[in-house]
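A single chain, nothing else alongside it, follows as structure tokens in the form predicted on its own.
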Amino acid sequence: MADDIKAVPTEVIPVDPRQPEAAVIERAAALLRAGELVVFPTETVYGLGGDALREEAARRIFAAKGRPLTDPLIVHIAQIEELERVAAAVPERARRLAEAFWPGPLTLILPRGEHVPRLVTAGLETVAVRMPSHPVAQALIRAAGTPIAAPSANRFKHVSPTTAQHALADLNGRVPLILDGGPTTVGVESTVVDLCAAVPRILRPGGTSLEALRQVLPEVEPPQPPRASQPEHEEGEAQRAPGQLLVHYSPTVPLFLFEGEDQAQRTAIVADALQRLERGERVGILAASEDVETLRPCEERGALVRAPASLEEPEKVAAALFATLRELEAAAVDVILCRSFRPVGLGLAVQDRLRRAAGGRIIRVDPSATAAEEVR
């Protein structure tokens, strides 16, 4: 979409993330009722919100992000009863998932209700709906008196924001108000499950794990991983759900993702980093705590090594992932070398985000680490 939004002053207002102040919420809700946009925290990432039932508000969202109209928005509600307002039908399996996981980081693809503008759904007859658990998001939806359409509050394809400062860096002058509720807790977007398909399938892994979903809906299928040969988004081709592009969640510097056995990854990253450092490049490395000792020679030569958590703690990795990528980006590195994380629990979402952040720059190493194959 053309980047033709008119600049507006952006105000950042702190809000208590546990007991949001009524006056602050009402100020934000009044803007939403007037068709304006508000950035607010959810448990996953910060959202860029507008009235989901007003086409002009949705149009402002697309313009502020620079997002193509073919990439649908997620509609946020505050209670299950509001499903009937935005969905034409609510199948029994949708109610089972909602009762088990709402409020929380789970989005359901359902038949579009007639009151939801087609602009919100990228012209499709399906709508993506979720109920966030964050007290600020809940209070804002209730005060506005309308469902809120809200993608992540960042420029299109950039790293998602997990703090108000991240959102401000991307959207300053593009939105009138940002509610600062501190860092988000989950750190990656919601899981999207397509319930309009013959067999339910995860379209985007996220804050609700496949393992947890299968406890309630055993037949749900895992997501199809992004492929290097996957065609890039074509103008006019609507996406079934957000987060489907090969290149997404990307820092402004190249990111290379290493895949393979753990020790082989470490060896390959060290070799690559040392070569780059020798050439005078500034190198950032995103690793796990188990990698730190092996990476010490890189750090001693000037590489910025960040290891947010252990391989055994995918929830902590997810919570820190986007903030770590933004930190490395802000440090003006020339390249980010990143290890892979195990696709178990929230690790599946972490790996999905890193594959898309790499945009096909994936280096697969063999167990002996004597050879590496870059997949583009």
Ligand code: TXA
The other form holds:
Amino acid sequence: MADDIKAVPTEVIPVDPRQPEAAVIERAAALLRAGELVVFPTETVYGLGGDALREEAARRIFAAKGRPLTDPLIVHIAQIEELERVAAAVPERARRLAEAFWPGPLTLILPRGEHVPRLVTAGLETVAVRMPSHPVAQALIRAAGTPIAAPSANRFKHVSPTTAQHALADLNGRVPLILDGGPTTVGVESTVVDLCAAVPRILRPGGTSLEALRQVLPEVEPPQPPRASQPEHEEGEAQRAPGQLLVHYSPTVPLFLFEGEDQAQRTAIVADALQRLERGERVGILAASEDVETLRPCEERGALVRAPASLEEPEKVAAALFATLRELEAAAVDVILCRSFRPVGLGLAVQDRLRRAAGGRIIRVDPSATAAEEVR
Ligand code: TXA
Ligand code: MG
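Instead of the form predicted on its own shown above, give the structure for the form predicted in complex with threonylcarbamoyladenylate, please.
Next comes the full complex, and the chain you just saw is listed first.
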């Protein structure tokens, strides 16, 4: 995509994530009111925000991210009353989810309100709305006095940022201001639920689990598995399931995802890593704390092993996932070998992001097989 962005100096300002300083928030809000962009923390990932009711701000967001105009943005609000400003209708089911999970990591797809420019929704007659719980996001939206459109603050197709430094690495010179509120807590993006379909369905698993959603709306459908190839969509036409490109959350290094029984995964990862190390490759391994002992021989031969949490703690895995991928990337490894995590709770979002990051490089290991079989 053409890179027609004019370079601007990017300022990074620290902000207290619990009690954001009024002067800092006011400075950021003034930029937003002027149609400019601000990167800010949410509880999920950092967002690249602009006034959701101004087309020029949305245009700037797409340009700064290098994102195609066919991928719609999420509109962030600070209070439930603002829902009517951006959505044309709020079905009862939507209201129940909002009351149960807002503020928090849940995005609702609703009929688009007339004041939301079509550029924001990529031409769709629906709009994605979310009310973040992060005090900085809350304060900023209130001070700006307008809903804020914000995709994740990464360059298109890169891993989402969970720290201000990640956002700076991707957007330096492309935004005037980044608010640094420290690492985000949830670590994966919000769950997107379509409430415009006959049956509510998860379009993107995220920080609100399917299990939790079903306690409020038992009929919520799980996400459909991503398609291996996405047909080119026509000029100007939004994707039917936007954001569902298989290759979406990609580290810049090839990632191989191992799936199968735990011990079989470990054995396959060790075998693959040792071969690669033998050939002189730099190997990064994303594992669970239960794997560390088995991976010791790889570590001793120079592999970078990162095990951010236990298999029993999907929330911790989610919180550390993107930062770990970026860390391995920054360490200039040639390849990342990754174990899989069970799709329970936030594990469903972790599985989704890892499968996308692998982009088809999924190795299904069969406990009875002697060699790992690569499935395309
Ligand atoms: O946690 C989050 O949701 C973060 C923070 C910053 O709030 N934002 C985020 O935005 O992840 P983004 O733009 O990276 O992802 C938005 C997702 C995409 O999958 C997009 O296609 C989908 O929401 N989406 C937006 N509008 C939609 C619509 N009208 N219909 C269906 N999907 C939509
Ligand atoms: Mg994103």
